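Listed next as structure tokens is one chain, alone, in the form predicted on its own.
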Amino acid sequence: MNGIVQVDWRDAAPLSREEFEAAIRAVGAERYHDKHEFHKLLHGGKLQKEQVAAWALNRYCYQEAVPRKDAAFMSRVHDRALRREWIHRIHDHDGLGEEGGGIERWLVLTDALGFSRDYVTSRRGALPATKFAVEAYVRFVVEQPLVVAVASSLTELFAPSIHRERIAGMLENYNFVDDQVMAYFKRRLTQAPRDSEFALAFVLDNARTRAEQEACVGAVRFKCDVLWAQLDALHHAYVTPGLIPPGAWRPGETNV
């Protein structure tokens, strides 16, 4: 026995719409990565420039994975209206026409931190745990039922507060950060609420059984774990105990 209690929800009554939404939001209150020690150090101005650089370099892997997971999601969707709604998420990150998109804005940040774009986009300096975590997210969206896949995006419900905290904290505490460098986060203040409102309504409307509802709450937990695992890896490699794995970027490394 592993001590894990498996609950069979098949015969359980569905949660009310209000109870279901409250259960989703409770995950963020407990698990969202704004509570991680690395973020407290980042926003509080307690990190060295090289540690901030390590965060930006690794976080690029997540930014780059988001439009891939959205494209994978859309490939499974037969509902044209849903595809038309979802496709702007790819445009938000990859850009469209003259709009460079969120990935371009993230590269402005890594530019300011001294990395070449070729090095960043190659992902070769990222931590192994970072790459494992983001690819697990892409696979989750490919493999899970559509409503559960949508639910995994609902960490966006909790994102505006962390973006506001990050903008204020980094602008105040780091002289290598300015408004242009923080442009990614400022744009997400409007994009994330729009996306999360649609996704929340979709999940509340389409998860009709208790088992589906619990799977959706579990998807939000999973996504929080993906975000938390990335910060665990950063803290372990670049803060305490400072064990950087082979192949990952090391502060002071040149030709990157």
Given for the second form:
Protein chains: 2
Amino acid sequence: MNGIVQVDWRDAAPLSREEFEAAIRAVGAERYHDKHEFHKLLHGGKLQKEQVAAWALNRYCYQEAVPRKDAAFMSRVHDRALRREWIHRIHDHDGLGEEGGGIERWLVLTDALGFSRDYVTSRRGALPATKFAVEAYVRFVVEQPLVVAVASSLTELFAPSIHRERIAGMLENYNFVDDQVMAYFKRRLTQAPRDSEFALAFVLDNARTRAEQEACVGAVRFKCDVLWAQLDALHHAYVTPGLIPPGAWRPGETNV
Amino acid sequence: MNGIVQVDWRDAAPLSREEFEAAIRAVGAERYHDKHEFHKLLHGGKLQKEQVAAWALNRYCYQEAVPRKDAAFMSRVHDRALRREWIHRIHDHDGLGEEGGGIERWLVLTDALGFSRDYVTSRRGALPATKFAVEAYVRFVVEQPLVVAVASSLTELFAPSIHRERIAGMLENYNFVDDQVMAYFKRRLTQAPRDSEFALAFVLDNARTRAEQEACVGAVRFKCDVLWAQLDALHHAYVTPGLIPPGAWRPGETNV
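Form predicted together with a further copy of the same chain, following the form predicted on its own:
The complete assembly is shown below, putting the previous chain first.
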């Protein structure tokens, strides 16, 4: 079969709760995007302002996809209590009433980097690979079993440390970044742990068979791939070899 | 082509705003479910308690589908302002924080009619035709252009009068119905007009070509069909000829 070895977990014993959680966490240690070369450059102050701008412009597409991903998930949930829990993720990103939300805070960052909001929100300057990756995430939560869809959010387990590192590294290294600009990441320091705690308990409780457990671990791996692919595309376009695909934002481009 | 006459609107001039709104409203006059025989019986106090119970049990499936439909819609919306406006529809049905929401109020009605909440929320006693109809609505907003998806909500334009009639008719005619039980409909008297006003303006503003306008009118027709089909199924199963399909709730059935 094309040389692909597909493990059949149907006859395997389930992992214990502790083994299962450890397997999920091991994915972060192995392939979370804090290990990507681009992140090291970003946090270490090794990027030019325009490279940081390219990152913020592209990462907007991910931010913007997240509430749609959460709505897509909710559209499949018949359990009202679960929907009532999950909806605050949309509030966190889109805001609610007076509160502007995470996407608004992200736009403060792209403002500081010199982009017009119309250009950013149009997503037309973003790399196609970015958009393909984030839409793959939206599709994943539409198509996978619910517990596997929830598991794909568990990269949030690994987020607070990267955010702390990012806040410190960017404030220290870039003079175009200040506290206000980093507000998005500061807020995520409290939001992400609350969300990931709920999602982890849900996954540990609801993935019962070994096959379901492995699918959940696979979902975390998939999600790491979604994040990693975005940095690969950025690195290729804006760092090495610096080959920007047609239509994507080019440093120095005006009227954006 | 199989005898189907498909009108090609591409070369037709757009309707004026007034003509377009009138065409939408005409659908309600022609086929909103207040014209269905079952509704006349329901409002006129002509049903037995168990027939009202069958209606409430089945209609729960529709109530439960609506926030999923709204989440499915939001999952496709890139415009944050539109998502921020739309999300209150989910709050209205699912509740938010202390507020229990419309589905909770619906369950007060099914409580009063003698069903356990587990039985109602499992949807296992509902008619298959009910479930097919409401899921067709969820799919419609996933698959249709956004403006057409919004248009499918416009049956809310016709809802307040049916709700007022229902509250009066049911309170007058059924001794198992009181103010608390009718709380769902009372709340919708204020929620539906706010929602339909926004949706109508959105549709009038955003459907520009005649083809788009006709697709929106068709969406209202489709949505009326979704509502009508539910009453047809109820009428056939529980009124005339009273043929209840396998698996559906049977009056007098215990342990539900």
